[in-house]
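Just one chain follows, in the form predicted on its own, and it is written as structure tokens.
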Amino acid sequence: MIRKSPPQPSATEIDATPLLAARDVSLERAGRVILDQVSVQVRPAEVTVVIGPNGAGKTSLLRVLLGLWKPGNGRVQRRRGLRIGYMPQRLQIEPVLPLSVRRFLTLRQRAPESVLRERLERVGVPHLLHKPVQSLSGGEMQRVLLARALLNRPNLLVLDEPAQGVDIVGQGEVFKLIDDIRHETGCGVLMVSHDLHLVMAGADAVICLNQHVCCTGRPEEVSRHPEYQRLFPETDMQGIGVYRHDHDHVHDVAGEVHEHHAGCAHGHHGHGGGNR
């Protein structure tokens, strides 16, 4: 008896499956609940944004999803062969360390100079290849970090505050660049950001996190949800909110996490979504 092979999924069905999915993930550290039954999924060519107040567990969630931390409960599934490009929130670089952009890009993985130039060209800064990292502006550094995340042609970009340290004009440019890349390559994007006025407008899905998922859905749905409005109450009729956040850690050039004791608080203008 000849057994028929099971039907193979079509390209459309394959593309529709999540790149990464977490279900009922919980995490405790030092006896404190960091994440409580959090579920999230990221699909190809879609931008999923995680928002929430300081201490909500956003960066901790990224670490669990990346496999850096093991959850206490729940499970994380990644598509077979998934290539992830990660852009950290902060980098700590010694001011006296002789480190060029070229060397910085190849600290974790080797790549020919032609590839380095191509990635820098894609993010608009090919002229920085041989510049010292310490001489870069905030906007230039964010573009270099994005170029590094693109080195292995990722299926999934994971971005922790990608426009941090960039002025309002530069923020728009960074988010436009990310949007162009996901449309060109079909990669999924999972982003943590406080810049609500920009990310809410460009997101396909928004997860409002405060240890647990307060609300989730399309930007216009989340912006009308009572939990979102409770967390971001200072919102005028144009959907502009002002709130504060603190950075409690930095990354060194190898990507390791260190506590950041000189915390900084910033006021931002956040947009509550296009259709309120």
Given for the second form:
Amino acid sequence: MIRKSPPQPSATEIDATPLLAARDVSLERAGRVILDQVSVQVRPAEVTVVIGPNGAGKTSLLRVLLGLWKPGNGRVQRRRGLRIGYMPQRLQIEPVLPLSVRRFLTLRQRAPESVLRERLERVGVPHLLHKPVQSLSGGEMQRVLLARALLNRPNLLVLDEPAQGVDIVGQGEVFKLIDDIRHETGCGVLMVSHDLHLVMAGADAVICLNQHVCCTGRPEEVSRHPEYQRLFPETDMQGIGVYRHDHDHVHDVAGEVHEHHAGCAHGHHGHGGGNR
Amino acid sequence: MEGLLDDFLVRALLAGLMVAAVAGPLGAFVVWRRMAYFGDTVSHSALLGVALGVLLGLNLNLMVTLVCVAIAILLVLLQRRQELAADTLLGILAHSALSLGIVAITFIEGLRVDLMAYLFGDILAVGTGDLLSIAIGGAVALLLLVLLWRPLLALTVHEELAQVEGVPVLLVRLGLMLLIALVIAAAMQVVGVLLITALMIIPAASARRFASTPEQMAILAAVIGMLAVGAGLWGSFQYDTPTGPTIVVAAMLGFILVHLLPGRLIPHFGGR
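Please move on to the form predicted in complex with its partner chain, as the form predicted on its own is already shown.
Zooming out: every chain and molecule, the one shown earlier first.
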């Protein structure tokens, strides 16, 4: 079944109120329509992926959802108590700014070194704590950004092209890491990507965007949708499934992050691993 | 103290040290945020503030601060429209404001202004009253900088990330404008409107080689700027050269020296 609009949460779920919902959001910039009547929902404990060609308005939609931009029309609702961990698209820091990873992590909120070390360990780069941020490779930087996004124990992770600037092996690792983390913490994930194969496989819901919402649904459904096939003619679901998880275990449906999970700081799960 | 301040050299030194102590740390932000040309544009408009102050019979420092803030906000608003490239816009405003200021000053009848003093500074003419206003302006700027430090740093690293994490971006940006305007008003008499940016960015750029944290860089920039002021004053006295430019030359020599030093001779400050 292909759904033109996201489904209503079923009554059997405990608290399936969307973490974030946009209703009929439109946006114009410099006379150009960027978003046209976009409605999306991000549900707790799910991975929602926004895909679309370049210039489709993916990042703009993210900005509206994050509250960075005001939509021209429509509205954005956030669930109460929503804590967002945001990982921006590729971050480059001026070499003239002396900044260690430790300082970078604590720019907004202070945290004891042990906590920082735990978070870095979780994303597989504990040795980087005292390195200057400018010395990190693309993959290392993405991991550090992810660690920072996890610092305030988010119940929603928002990721803009999380695998940009990462080599092909590293990309799979980054997506695997994100998937592991959301299973550990039960946080929802909203991700923007144009990297279909890797992303679609781990998604619970896919939103195919090209100014307007072309189609939404589960990845298998979206990939068979004519609009999707028109936008991405070369792709099919073959070869997808790089890290499809068995969903036979219980999630925290409420999407709340629990203290003992918080930030997935145990560091001995054996996930991830370095990409060096 | 009273007797000490009677000496014009002591007053000049104090004024210069106070200005350098604020210009250095602020300069670090100007360097990190690539705002050198922005600072130049705003400082060029300071002359317009002088003219307005004389015309309206108001305190010159206050007027200069106000005009600088106004120009800074105007710049930010114009840059948003993105019809002209940022450097074109800055170039237009910088030189128009400077020319407008000079024209306005020469128009004011009965006013004998030493234009050179405004353009290149006249630190030796600093009076006790000037010293007081520099001290007040500098103290306010320093306090503002300390208060804004963490949010400003977060903003500098990544504006959107900071905004998502709850930094009031607009407010912090406005604070930075006010800071720059305050420092320009204070520094005008020391190095003049044409050289203020140099006093901000050269010490900060020199400090980068020694610093491993943002705070170290800011404090070192202040120290290096103060050294340049001392050396410049001495040089200008020794060789009978204009003081403002001599201070900038001293800062430049320091910059070259710092960058000629081989890496192993550079002391590395600890801390992370």
